[in-house]
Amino acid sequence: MRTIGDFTEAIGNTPLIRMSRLSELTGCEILGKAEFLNPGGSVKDRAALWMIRDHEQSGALKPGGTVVEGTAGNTGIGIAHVCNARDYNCIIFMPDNQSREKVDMLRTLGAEVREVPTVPYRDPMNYQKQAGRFAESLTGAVWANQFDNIANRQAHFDSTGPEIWQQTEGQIDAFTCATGTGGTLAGVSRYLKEQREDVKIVLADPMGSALYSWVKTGSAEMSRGPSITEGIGNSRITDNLADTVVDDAVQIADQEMVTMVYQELHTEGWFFGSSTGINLCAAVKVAKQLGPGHTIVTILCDSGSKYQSRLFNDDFLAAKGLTPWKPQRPLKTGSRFSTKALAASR
């Protein structure tokens, strides 16, 4: 009998899903790595486990210790789960502009949540910097430091990258995803480039971030924003992202993302969050750049359940000048997807 022994053993080995509507639209195989099926519900479970293991192996984190982190939500949720499984305390510093669902989830998991004013990274009161200082002040505590702890990207070099390579049987032309810490893109890029240098790595960026400019010009200049996305985009190049081979970048506007998320929900039943919407929009753009017959892989980061008060709230969207896509039944008109639905996503 083959069983999984504990929470941490359930992390990873997520399936690769063919995104049927988008594949049909582009003539490419657009495949999504179903990271929402990790036990903590997101791609960040991998980084959480690897960073905690790194602190355990260094001797800095001992039984009964405390893990402190600054996070927009999903990394904190992953850390809280792993802390519960390994009997550590968990303290999360979080900017006060995140969805209520994430805060409530963290507290349900037993984490101590400290919501702090949202300020730029250069400000000493930035949530990440507060987390680092607080960890230093506590006996037996460590700072996970997801942005600059390269155990984050190592998680994806060790697990996500090899899984994608095996699941595609090496038949992959491009990989794209958004980045906040840089861990997923950097780890997967390093692994795939070791297997085949011609696999194209494309960074997907929301508006209000400097990473698109960094890839395109070498200078991290902020684009016009802000974006309603959470946990992606950055004003600086993290240690995880530094020295990563990135071949290209695409920018995705919030309205493109909102339309994508709603179309996937109403035409295929997938309930995704905003980061996944950015990733799927980027995969379509890459597919159109490469032309039909290529295989593009991206990350399905988490479900939409943490974003119902924002992304799936008509009043919130209206206040941001955004419009949710609504289906006009019947959707199906002979082929699997209606001409109208497909045209709306172009």
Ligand code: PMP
Second form
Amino acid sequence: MRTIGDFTEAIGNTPLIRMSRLSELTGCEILGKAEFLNPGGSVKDRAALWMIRDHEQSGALKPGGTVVEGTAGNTGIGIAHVCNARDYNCIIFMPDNQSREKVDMLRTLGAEVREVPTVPYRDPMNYQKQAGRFAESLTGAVWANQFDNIANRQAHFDSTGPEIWQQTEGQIDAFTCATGTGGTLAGVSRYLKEQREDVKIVLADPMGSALYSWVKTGSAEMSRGPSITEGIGNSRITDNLADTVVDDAVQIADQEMVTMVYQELHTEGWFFGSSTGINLCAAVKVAKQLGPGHTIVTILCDSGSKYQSRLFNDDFLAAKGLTPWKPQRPLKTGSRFSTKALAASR
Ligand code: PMP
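For comparison with the form predicted on its own, produce the structure of the form predicted in complex with the ligand.
Every chain and every other molecule in the complex is listed next, the one we just looked at coming first.
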């Protein structure tokens, strides 16, 4: 029998999916690493497990201890799941401008959520800094510190990178993804470059982030924003991202991302969140730059289900000046679902 023993063992080993519409459009193989299939629902399950394991191995986290983190989303969800599986307490600090769904979700998972005023990173009351101070003040607690704890990128060096290399049998020309903490891009990039230095690493950036300019010019200047994407883009270079070889960057506007996500949903059946939309747009851009015949891998970070009230809400999109792409599917007359057939059946 080939079975999995517990929640943490179910993290990773996700399928690599051929994005058929985009592959046909570009003449390249565009492949997506299905991180939305992790048991906590996102790419951040890997980082959550590696950071918690790192604190266990250092002796800082003992049975019955507490994991504290500043996070607005998937990292908190991943940490809350792993804490339940390993019997730790979980305390999450998050800015008070986040959607109700996220707060409710974390509380449902058993985390204690502390909503704090939304202030910039330089402010000492920023949610990440509050999480760090709180963890220090509490006996038996550790701060996961996803942005600057390099156990985060190690997760992707140890697992995501090798999985991609094996699944493509080394036939990979480029890897691209957006970054929040930088863990995914940095870990995968480091692993792939160790296998073959000429695998091209491309950072995908939403608007309102400084990472595109950092890659292009060496200086982290914020681009014009904002963006409705969540969990990606940054104003600073984290310890996870620092010293990572990044060959190029592409910038993706929200409208391109929205169109991509809706087209994948309505024509291919995939239900993705906004960062996945950015990643797929970036993969298409890289494919067009490289020309037909190349293989480009990206990350399918999480599903669309967390974004119902924003990305999948026509009123929200309209208020942001964005237009959802909708399929033209006229109902066939004579079909049992057509208006005529329905009227006749009454
Ligand atoms: N997509 C989503 C939905 C995320 O929550 C995150 C993490 N913030 C990312 C992408 C980026 O991953 P990383 O932190 O590894 O850069």
